[in-house]
Protein chains: 2
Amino acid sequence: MGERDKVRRMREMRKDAMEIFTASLKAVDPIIAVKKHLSLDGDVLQVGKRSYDLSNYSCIYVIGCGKAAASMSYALEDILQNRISGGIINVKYGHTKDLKYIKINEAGHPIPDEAGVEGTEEILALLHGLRGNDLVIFVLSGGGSALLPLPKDGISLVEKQRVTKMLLDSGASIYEMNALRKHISKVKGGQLARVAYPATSISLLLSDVVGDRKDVIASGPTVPGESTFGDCMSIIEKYNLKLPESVMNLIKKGVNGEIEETPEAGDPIFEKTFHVILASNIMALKAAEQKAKELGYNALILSSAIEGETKVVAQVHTAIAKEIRASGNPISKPACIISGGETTVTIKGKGLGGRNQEFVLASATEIAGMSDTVILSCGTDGTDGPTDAAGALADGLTIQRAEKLGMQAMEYLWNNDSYHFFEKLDDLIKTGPTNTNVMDVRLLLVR
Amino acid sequence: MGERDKVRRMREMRKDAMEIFTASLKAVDPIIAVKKHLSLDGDVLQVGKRSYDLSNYSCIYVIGCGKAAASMSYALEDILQNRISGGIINVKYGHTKDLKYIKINEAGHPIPDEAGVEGTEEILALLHGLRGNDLVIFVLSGGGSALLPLPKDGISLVEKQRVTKMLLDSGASIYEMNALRKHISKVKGGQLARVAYPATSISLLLSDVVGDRKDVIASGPTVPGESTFGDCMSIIEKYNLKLPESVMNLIKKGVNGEIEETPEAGDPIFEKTFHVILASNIMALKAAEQKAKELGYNALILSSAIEGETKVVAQVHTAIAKEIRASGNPISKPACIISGGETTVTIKGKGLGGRNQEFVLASATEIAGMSDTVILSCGTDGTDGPTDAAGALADGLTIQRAEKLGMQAMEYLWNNDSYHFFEKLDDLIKTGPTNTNVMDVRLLLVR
C-alpha cells in the first residue's frame, strides 16, 4: 500500500472513530436519558417500572447538582411543564439551559466556592419546608459533590478543602475519603434526603463512577451512608492526619453521640426515596459497540471500569491492537476495541493535558508505524483536565507527522504536555460542554 | 450461596485454572515443539516447509544457548541420533538434560559469568573450523543473551555489565540497549552466523520476547542487526552516557571503520541461514484457550504482548472481571480471560517476589469479596523473579483468608513482598524448571 493510500485509510478510520464516539455521547445525553426513563400519561408519572399518581401530591419540586443538572431539569420541565412548583439546581459556571420553573445557581467546579455554598443553603431552605404529600425529584450527576458544598457548622469551606487535600496526599482510598467528607458535610451521605423527608423523593442519577455505586455519585446526598463517625476517627488515626481543630472537634462530638450520624440503610426516610440510574458509562460503550458494528467493525467492549495510571493502561490497549494484527485475537480485523472508566495521571512534567489526551499520546508512541490503527479517547463531559479539549485522536502515522513538525512525542509525554502536542497536529477533539458526564470513552480501531 | 459452597466453587475454579495453565505449558514444551516442526525421513530432514538432504552434508553440529537449549538438544538427538557430529550449548546452572553427542556448559543467568564466556569461546572455536558442506542447527531461547557472553577484545565482562546497568538507568529503549550491546559483543546481532559461514545453518527459536522479533530473541546471534556503530554513538550522546574508556574506544573505532560492523540484511551469509520459531507466547495462550473451552468456559485471548507496570496491568485485568460480572462484556460467564507477555515491577519495598506473584497479589486486592473469580499468573520458565516459585493463585476470598492469618494485603503489596504473602497462604505455584521460556501466562476466571 502506498503512502497516499495509507493516509486515506487513516482518514477514513478517524472519521469512523469520531462517528462511533458521537453515537456513544448521544446514548448518554441527559435529555434523551430522562425521556427514555420518565413519561407522563394523564396524572400518572412513569419512572422506570414505578408509577406515581401526581394527583396525590400537593407540590412537585426539582432539586439537583452536577454537570448534567441543567439538561436533566430541562427534560423534566418538558415532561411535567407547569406541574413543577419550583426547584433549585447548582451547576458549573456555563453549564446552563433556559429553564422556566427551576432556578439555576452557577457555582465553582472542581474547587467549590461561596456561590456553591449559598446555593446549597437555598436548597436546604426549600427542602425544610416540605410536607408528606410533596414530591421531590433529585437530579444528581458527576461534579455534584463539589457543586453541593456545605460544611457542618463551625467548619469553613477552606478547612473542608484542606481536609480533602490532606486525604488525597495521605494515600487514603476513595472510600475512606468519602467517609470523612460525608461526615464533615451537611448534605452528603443521605443527609439531603433526610432534610426532604417526609416528602416522597425520586433520585435520577447520571453515573460518573466506576461500578455505578449510588452512594458515590455526587457523594450520595440521597443514599444511605455506610460509614460512621467512629470509622472517621479510625481513618484519622490510620493515616495520622493532622486535621484542622474544628474538624477534629466535630468528629469527636460525633463519636460521643453529641451530633447526629448520617442516616443509614433501614432508616424510615429511605422508604419514601427511590433511585434510578438514567445513564452510565456502559450505556455509552454499548452505543459505541452498536455503531461500530454498523460501520462494519467487529466490536468488543473491554470494560467500563478501567482505572489506573494512564500510560500503562495505554500500553495494555495497544498490546491488544498488536495482537489483533498478529493473530486476530481477541477479535479479528476490522476491529473496534471499546473501553471506559477513568484513568489517572501522575503529573511529573509542567505541560498541559488531561488523562484522555495523555492516553492518546502514550498510545501513539506504541502504535507508531501501524498505518491500520487509530486511537481515540475523550471525556464524555467535554472537558479533559484543565483544557478546552474533550480528548484527542491519533493513528499509526501520528508520530511520523509530529516529527516532521519537529516534535518528539516522548518529550511531550514526559512533560505531560499532550495538549500542545495534539494542538499543533490539529488532533484535539473539542466538543464544548456536553451537559452529560459518564466518565471516558476510549476507542481502538484496527483495519 | 453459603460460605461453604463459595469455598467449594473457588476450589473447583482453582483446579480449572491449574489445568488450563498446565495445558499452556505443554503446548510450548521444547521437546514437543522440536518434534512438531522437525522430522527425519530417510536422509531428508524436514524443518517446517523446508527439506534438507542430509547426504549432502559432511558434518552436523548443534550449537545453542538459553533456558530451553538442553531440551531442544535432547529432542534433536532423538531425531538425528548419531548423525550429529557434535555440538556445544550454554545453559543456566541446573537446566540440563542427559545428552549423548552435545556438550553442555552450565553458566550464570541472569548475571553472566566466566563459565559463560569460556563456553562461548569454545562455541566460536568449533564454528571457526566449519566448511561449506557442514550443517549447523542453532537452538536459541530466552536467557540466551546472558548465557552467550563474549565482549569484544579489550572489554571485560564487568565493563560490559556496567554498560547494561547504565543503559537501564538512562531510560534508553530496549532497541537502543540492544544496539549498543550487540556492538560490544563478539557474537550477538548476527555475528555468530558470520562465524559459522560458509556452513549452512538452521536456527530453531523459542520466543521469549513480545512480538516474537527474531533479532531480539537471545539478542539475535544468527539474525542481521539493524543498527550501526554510528547509531551507538548517537545513543551515547542522546543519553549523555559516561561509558568505560575501553567501550568508547571500541565504538569510535567502529565509527571510523577500523573494525567490522555487525552483518546486515542482504549479507551473503544470510542466504545460507534459515530461521523458524518453534514456540511462542501466543501458542501457550491458544492452548490455554482450547483447554478453557473444554472445561466449559467462554475463553478470550486478550494479548500475548502485554507489558507495563504490574499493578496497573492487574487493575485493567480485574476491571474486565468486574465488567464480566456486571454486564457480560467482553464475554459472558463462565469466562476465562487469557493474557501473556511480560510486565515490569518498579521495586520500592524490600520484600521478595516476582512480577507474576505481584500481579496476583495486586489483583487479589481488587477482587476481594468476588467469590466467583480466580486469578493465576505464572512464568512459563518456572521461575518468577528471585524466587523458587513460578507464580501464584488467588481468588475472591484470598484477602479475607489472609486477614484471618493476620496479613494485610496492601502492606505486602507496598513492600513488594508477594512471595511471603502467598507462601503463608500456600498459594505459590512451584513447577520447578520447565526447560521452556515463552514469557508469562495470566488467567482470569469468572463463573
Given for the second form:
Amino acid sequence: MGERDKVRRMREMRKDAMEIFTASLKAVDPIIAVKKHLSLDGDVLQVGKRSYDLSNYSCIYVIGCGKAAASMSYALEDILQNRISGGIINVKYGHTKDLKYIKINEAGHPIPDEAGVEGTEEILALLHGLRGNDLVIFVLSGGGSALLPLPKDGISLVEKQRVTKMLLDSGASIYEMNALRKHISKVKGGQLARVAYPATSISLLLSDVVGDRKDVIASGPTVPGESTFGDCMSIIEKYNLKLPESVMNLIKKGVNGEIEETPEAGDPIFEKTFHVILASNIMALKAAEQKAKELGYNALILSSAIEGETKVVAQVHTAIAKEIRASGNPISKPACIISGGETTVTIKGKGLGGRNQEFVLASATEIAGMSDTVILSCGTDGTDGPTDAAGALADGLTIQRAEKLGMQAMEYLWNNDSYHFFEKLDDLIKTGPTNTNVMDVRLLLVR
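For the form predicted on its own instead of the form predicted together with another copy of the chain, what are the coordinates?
What comes next is one chain alone, with no partners or other molecules.
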C-alpha cells in the first residue's frame, strides 16, 4: 500500500473513531437519562420502581453538584415545572443550563475554590429548613467532590486545595481520594443526608466511578459511608503524603476515636432516602459497540472497570492491537476494541495533559509504523485533566509526523506534556463541556 493510501485509510479510521465516540456520549446524555427513569402522571412521580404522591409534600427542592448537575436539573424542571419550590446546584464553570426554578453556582474543579464553599453553605442553609413533609431531590454526578467543598472546622480552603492537589498528583485512585475528602468535609459521606433529614430524599446519580459505588460518586453526600479514618491514615502512608498539620491532626483524632465517623448504614437518617443510578460507563461503551458494528467493525468491549497507571494500561491495549494484527485474536480485522473506566497518572514532569491524552501518547509510541491502527481516548465530560481538551487521537503514523516537526514523543511523555504534543499535531479532541460525566471511553481500531 502506497503512502497516500495509508494516509487515506488513517483519515477514514479517524473519522470512524470520532463517530463511535460521539455515539457513546449521546447514550449517556443526562437529560435523556433523567427522563428515562422519571415520569409524572398527575400527582404521582415515578422514580425507577418507586412512586411518590406529590400531593403529600409541602415543598419540593432540587439540590446537587457535579458536571452534569445542570443538565439533570434542566430535565427535572421540564418534568416537574412549577412544582419545584426552589433549589441550588454547584457546577463547574461553563457547565450550565438555562434554569427557571433552580439557582446555579459555578465553581472550581478539580481544585475547589471559594465559590464552591459559598455555594455549599447556601445549600446547607436551604436544607436546614426542611421538614418531614418536604421532598428533596439530589442530582449528583462526577466532579461533585470538588464542587461541594466545605472543610471541617480548623481546616482552611487553602489546605483543602493542597490536599486535593497532592492526591491528584500522587496517582491515588478515586476511591482513595474520596475517602480522604469525605473525612475532612462537613457534607460528604452521608453528612448532607443528615442535614436534609427528616425530609424525604431522592438521589439521582450519574456514575463516574468504577463499579458504580454510590458512596464514591461525588463522595457520597447522601449515602452511608464505608471508609474510615483508619483507611485515610493507610492512604496517607501508602502515598507518603505530606498533608497540612491541621488535616493530620484531624485524621489522628478520628483514628483515636475522638471524632465520630461519617454516618453508617442503619442510621435513621437514611430511612427516607432512595438512590437510583441513571447512567454509567457501560452504557456509553455499549453504544460505542453498536455504532462500531454499524460502521462495519467487529467490536468487543474489554471492560468498563479498567484502572491503574495510564502508561501500563496503554501498553496492554497496544499489545492487543499487535495480537489482532498477528493472529486475529481476540477478534479479527476490521476490529474495534472498546474500554472504559478511569486510569491514573503519577505526575513527575512539569508539562500539561490528562490521563486520556497521556494514554494516547503512550499508545502512539507503541503503534508507530502500524498504518492500520488508530487510538482514541477521551473523558466523557469533555475535560481531560486541567486542560480544555477531552482527549486525543493518534494512529500508526503519528510518531512519524511528530518527528518531521522535530518532536521526540518520549520527551513529552516523560514530562507529562501530552497536551502540547498533540496540540502541535492538531490531534487534540475538544468537545467543550458535554454536561455529562461517566468516566472515559477508549477506542482501538485495527483495519
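Numbering follows the first chain given and starts at 1. This is a predicted model, so every value here is computed, not measured. Definition used throughout: the rigid core is the maximal C-alpha set that superposes within 1.5 Å between two forms.
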| item | value |
| --- | --- |
| Arg83 C-alpha shift between these two forms of 2 Å or more, rigid core reference | no |
| Per-residue C-alpha change between these two forms, Ser173, threshold 2 Å, rigid core fit | yes |
| Rigid core superposed: Pro244 CA moves 2 Å or more between these two forms | yes |
| Core-referenced Cα shift (Å), Asn256, between these two forms | 8.2 |
| Rigid-core-superposed Cα shift at Ile184 between these two forms, Å | 3.0 |
